[in-house]
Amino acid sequence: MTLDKFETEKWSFEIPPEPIADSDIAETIESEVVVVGGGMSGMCCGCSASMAGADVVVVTASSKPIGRGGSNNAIGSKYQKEMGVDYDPQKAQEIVKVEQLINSFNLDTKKWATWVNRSAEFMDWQIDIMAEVGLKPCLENAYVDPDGITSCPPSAHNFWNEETPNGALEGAPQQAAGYASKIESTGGTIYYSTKALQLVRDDDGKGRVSAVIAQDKDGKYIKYVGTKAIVLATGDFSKDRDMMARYSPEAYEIFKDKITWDNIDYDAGLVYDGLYPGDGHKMALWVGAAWQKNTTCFCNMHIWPTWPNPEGLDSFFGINMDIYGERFMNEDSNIAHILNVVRHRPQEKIFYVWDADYANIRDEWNLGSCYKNVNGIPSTPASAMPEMWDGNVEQGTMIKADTIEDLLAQWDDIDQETAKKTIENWNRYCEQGYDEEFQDVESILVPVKTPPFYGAKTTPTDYTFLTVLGGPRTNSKLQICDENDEPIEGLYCVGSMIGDFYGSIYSFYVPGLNLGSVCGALPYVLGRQLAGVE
């Protein structure tokens, strides 16, 4: 569609479902507060909201608490100073600002003081209802860069016990499941596969939204009534193909023949090929919400297994190719920003090598990105990289030969013969401790010389965590607001629906950042505002 179409047509999310008639409700339950989404954001609002005293009621078209990845950050809290990390708000305000910076500052601010300020108030709440269902708190590795511009300290938290000790990247449907348990043992109830089709908007439209009405999983309707507030906690729209069409355009075109649109599922966690289909968002522009004001986030949220990086976010520092053979950016980056510079090359391809020695670029490998591993994930020594390689090589995802001329061999859709002169120059710069074409900075300037040598290759699409974070138009308060900026009475949002806490990237900058607020720190505070006591 062109940008006329837009203002003169409807998309397919944009026109309304009849109503749902009275005499088709079976069953009408009234709380005070009612949550529409049974993820780590609904979870924890309806927590937040249950422990402050209100009287809570969870709807949630999943069959059980669900919830991807798992890192929390947080500014200050208990545990950092427990691990000896000096860390709090002010010190934060540099790592805060380069963030906002790299988005231009097209985001809003006010929510994002919310989540600095009120953090590690957030984490030490958590970590104590976490410790009642035996998870126990670990933090993530520093990130450090080698040039010193995006280093951030230990701050993302997640939690973990023995049956699951990756809390990275297993922890949150246990943390959701945690939030659960309080809720019910506070007196809220969770109705679960029961999936939230309208909101019920007062006086023709007009007025509070009071209600939303679902169906179970018997097929009834059922009206939950929510006499302060209806909260809404759906997660993205990354499978609704015309709502990412229009508001994710990018992401679309990337992802576009890559995603199972109609295959929905619920209870979603460790998928690849996007999430859900914007429930929310269609349900809130149904009664009157605006589109937040700037571009929707798509979330680069990679998990590249073909290449050697000793720590979770880090990119691999070493030699990254194109199609051409030719080198093409500075390798000090992560694996977000480094996503966007290979879209830019010729059919989005990268490749990488290195050699033996390249283990060796540290010690040990903590591949489990743990602070000081206490989450039971022992480091991985240096010497044991190489096997680890030789197993990829097997599974097909690396290759590995003794020379480089037979590396290359093995790729028929790159230019060997350039490919082999870049890695000369790539050597001959690690010799002199000066990369003459993009100053990677000599720490990781890592020669390929000692055979046996190993290879790989990627595009942007390759085990990627499609989320995409933005929605309806949301104030500070995390009221949903129509086109002229007033909040509709009744209605809210929290998690990734929440409209402007993004702007165009979610950097990784701030590891663990949409856990710690929009799902995090943000649905505490809402909770307990809700609830009363604040």
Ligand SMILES: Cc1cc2nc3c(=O)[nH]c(=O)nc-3n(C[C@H](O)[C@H](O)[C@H](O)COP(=O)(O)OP(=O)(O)OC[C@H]3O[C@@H](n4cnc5c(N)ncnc54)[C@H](O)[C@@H]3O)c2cc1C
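Positions refer to the first chain, counted from 1. Keep in mind that what you see is a predicted model, and the values were worked out from it rather than measured. Under this definition, the rigid core comprises the largest set of C-alpha atoms superposing within 1.5 Å between the forms. Compared with the form predicted in complex with the named molecule:
- Once you line up the core between these two forms, the Cα of Ser181 stays within less than 2 Å of where it was.
- Once both forms are overlaid on the rigid core, the distance between the two CA positions of Pro146 between these two forms is under 2 angstroms.
- Once the rigid core is used as the reference frame, the Cα position of Gln198 differs between these two forms by less than 2 Å.
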Given for the second form:
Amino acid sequence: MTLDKFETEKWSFEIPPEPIADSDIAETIESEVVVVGGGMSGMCCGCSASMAGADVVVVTASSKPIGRGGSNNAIGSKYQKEMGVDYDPQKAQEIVKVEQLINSFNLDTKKWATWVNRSAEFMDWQIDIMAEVGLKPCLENAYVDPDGITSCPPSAHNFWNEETPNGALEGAPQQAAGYASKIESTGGTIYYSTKALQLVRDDDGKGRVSAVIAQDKDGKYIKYVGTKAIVLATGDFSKDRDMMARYSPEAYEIFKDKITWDNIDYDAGLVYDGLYPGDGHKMALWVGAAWQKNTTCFCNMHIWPTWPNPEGLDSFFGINMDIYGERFMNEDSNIAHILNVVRHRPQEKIFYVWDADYANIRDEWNLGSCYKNVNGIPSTPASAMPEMWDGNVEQGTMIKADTIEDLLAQWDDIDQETAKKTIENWNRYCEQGYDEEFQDVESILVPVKTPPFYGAKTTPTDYTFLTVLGGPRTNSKLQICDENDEPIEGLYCVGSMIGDFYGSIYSFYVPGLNLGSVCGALPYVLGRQLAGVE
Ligand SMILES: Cc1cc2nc3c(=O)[nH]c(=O)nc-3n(C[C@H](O)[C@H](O)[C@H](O)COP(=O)(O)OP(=O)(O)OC[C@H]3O[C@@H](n4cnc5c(N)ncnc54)[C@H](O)[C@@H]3O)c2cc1C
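Got the form predicted on its own; any chance of the form predicted in complex with the named molecule too?
What follows is the whole complex; the chain from before opens it.
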């Protein structure tokens, strides 16, 4: 295809469907605020608007409130204060700047300021709502960067109860349900299993967006009129092949054979196979929205831990080698960035080697426990780690041997002789406290000397897909805009589909940023604005 063709021909998702005729509409329901999508951002916005006095309707294709994961970042909440965590917007500037730098400032810094300045208030509000449904807050542990550059204090909040103590993995669906019950108890209505299909833009498609037409599970068309706003909150577009190829080409290339494209599940929860088909994005484009300014949407991808530190954010801080048996980086990195590094290695493979003593780099490993162990999940003592690795050896995801030679001999896809020398050099760097090749900080120079020895490798099959973030051009008031940055009156969006909140990568250095910002503080503020209380 030539560039001309690329610019003049339309993608399938850009072509609007035939408008649904008025005569086909079985029912019209009017409300001040109509939220489309019952995930965390939609429920949060609806709840905020409803509690602030607006008349709210939520229309969602899902059969229930939707959430996944559960880490919600906030800066200076009442719970952080209660737990003695000294954190505020001024102190957060360090990590916020790191995040913005990682993305070359190719993002909307004004939206970030809303999150930074309002996240504590939002979290305090949320804590009270969740308490009503028996959910308690806890804080995930601090991220301590050995190089001291990307550290982040305990700031990811999650919500848990005795039945589901691991709020970081299981909390979000319960939070969404907590918002839903508050919406209903404050007079709002939620229509489940009702899929939005088209927006109605008045004045021959040039005026205000006044309604959305949806179809319920019996096939009936219902028009939801929003006298103040239609708020799109339909999640991401990772299940639409064309949209991925057009707007997230790098992610598309990496994951095109992994994502199953044709099985759309509007109840998608904790899945790693793509989420939604971008219905809200398409509806916005069809009524004249421009795409966000960044060329590619951020793609949240990482490699699920096949290395010995299963703590979440860290990549493996010990020796990393490529197929030549050579090291290639300062190993102090994290799970989001290591994927990019691996992609630049031949055959996209990296190999990790460590020894039995590696378990003792810390006294205990936090595999699900939270800050000050509030959720009661015990830490794992160092002495239990080798047993865990042995389990992985049995499952075939790690290898083990009594000598380095025997260990390396189990891999036929690495240069074993060079690898052996690389490990000897590494041990020398550990002894002298200085890494002559990549200047790893001394605290992560852990020798590979004490048998048994362990190994693992990452290949492209270990790449894990989460979501794509971004969408229609969105201003800092969360209004969806046209090509001239003019807001389309009446049309807003929240959540993963907000345009230009992120640049190219979701780094995890601010854990739970998405739930805390675009799905939390920002929809909270928008809900209040739409209700007219600010
Ligand atoms: C496995 C996994 C774990 C994650 N964990 C975290 C985490 O811990 N912290 C974090 O910050 N982020 C996490 N994320 C990112 C996460 O997806 C988001 O933070 C969050 O769930 C997005 O919320 P949302 O409201 O934008 O969309 P979603 O929660 O995806 O909700 C979209 C809603 O819109 C509905 N919908 C879609 N199309 C239509 C339509 N046409 N009409 C009506 N309704 C429609 C859907 O049914 C759904 O109810 C995780 C992602 C994955 C995949």
